[in-house]
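Take a look at this one chain, the form predicted alone, written out in structure tokens.
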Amino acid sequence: MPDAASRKVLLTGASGVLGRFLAVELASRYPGLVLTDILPFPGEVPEGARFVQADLADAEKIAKVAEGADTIIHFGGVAVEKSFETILPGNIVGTVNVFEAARVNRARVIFASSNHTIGFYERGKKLSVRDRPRPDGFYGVSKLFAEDVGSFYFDKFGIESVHIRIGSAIREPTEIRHLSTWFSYPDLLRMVIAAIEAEKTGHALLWGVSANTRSWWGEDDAARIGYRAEDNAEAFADKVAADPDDPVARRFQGGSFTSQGYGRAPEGKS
């Protein structure tokens, strides 16, 4: 991989909450950073970066925006649970367009996957990235689709990708669940930089979580990219509020996503 000053980095989803954070932090490190989103960039574009408005579902436009990129940080798409029809263009079609652009440019993809790929595991269950996925909605299914697309593009074309199963990427934990799922902004940035600069990644799956004492997530491919989390949600344990009074959300790791449209009968009943 080239050195930082000569890397050509593209960030999708740049107008979102995490995208804006990464745009500011990465612009000074990677000159010529290209930002894209279906929505206009809010505020001023960071110095040293440029913004191109584009729809992920538009293959021709994404191919043009990605020209010359050696790294694509893919944080674009629908970021909450929605109908399949809403999820489809950005998260399914758009992901294929991004990986196809990566194939053409021989670029590495760093993908914002999600803990909602495993949301229906019960809280307290310690997981490896090798455990069977249990998505909690169409959003989680779309993230699993992208992980599989990454596997396919690596096996067939040699395109490397790092898939970050993001937990709760917020400034500070606000509820009990976050003491297990919190992913601090500094740890997020460190992980993305490590994924960009690793010599080789293959097809890697990482838990996007800080070094939380109460974490439910363990074995992953973080060592492959030379990354180690530094922050711990336990520092906020005496400040967080109780989780919402929702028995389904309180039962499962995916929290409120699991209770949206939940239709299973209670155990022991048909």
Given for the second form:
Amino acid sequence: MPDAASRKVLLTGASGVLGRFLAVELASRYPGLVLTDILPFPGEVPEGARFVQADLADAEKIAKVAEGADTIIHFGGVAVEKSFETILPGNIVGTVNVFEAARVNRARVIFASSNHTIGFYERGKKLSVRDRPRPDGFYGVSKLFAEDVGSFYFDKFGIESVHIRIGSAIREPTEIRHLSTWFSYPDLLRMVIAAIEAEKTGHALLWGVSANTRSWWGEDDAARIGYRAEDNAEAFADKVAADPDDPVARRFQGGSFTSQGYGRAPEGKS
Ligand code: 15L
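Same protein, different state: after the form predicted alone, show the form predicted together with D-galactaro-1,5-lactone.
Now the full complex is given, and it begins with the chain already shown.
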């Protein structure tokens, strides 16, 4: 890998909430940063970066945008639970297009995976990234698909990828669940930079979570990329509100994603 300043970085999903934050923070560190999204970039493109509007499902366009990249930060696609038809183009087809572009350019992929890959574990259960996935919707399934595409591209082509199972990446925790799932913006940025600059990553799975006292997520590959979380949601424990009054959402780690269209009988009624 080249040194930090000469890295050629591409960021997908640049017009989304986390994308905009990363675009601003990474532009000064990686001159020539390329930003892309299906939607126009809201506001001014950060100095030193350039923006190209592109649909992730358009393989030719993505191949063109990725030309010369040695790192692709892949934060694009649908970021909430939706129908399979809505998830398919960006999250499934788009992810394959991104990995194909990575293969052609020998680039490393840093992927915004999600805690919704394991959303149907009960709250309080401590998890390792090695535990069986329990996705809570098509969105979570699409994130697992990307993690597996990354594994396949590493084994078959030697393309490295770091998959960050993001918890709740928000400025401040607002409800009880966030005391376990919060991922501060500074920790997110530190993790992305560590993933970009690590000598070697292989296929890595990480919990995108701060050093929360109440975290449900343990063993992962963070040490392999030299990352350690610094923030702790406990500092907000006095301020957060109760979780929404929804027994299914309160039971599972994925919160409200788990109760959308939930079709099982209440506990004990089979
Ligand atoms: C996610 O994956 C979503 O993109 C985000 O909007 C939050 O809902 C987050 O998970 C969460 O679980 O808090």
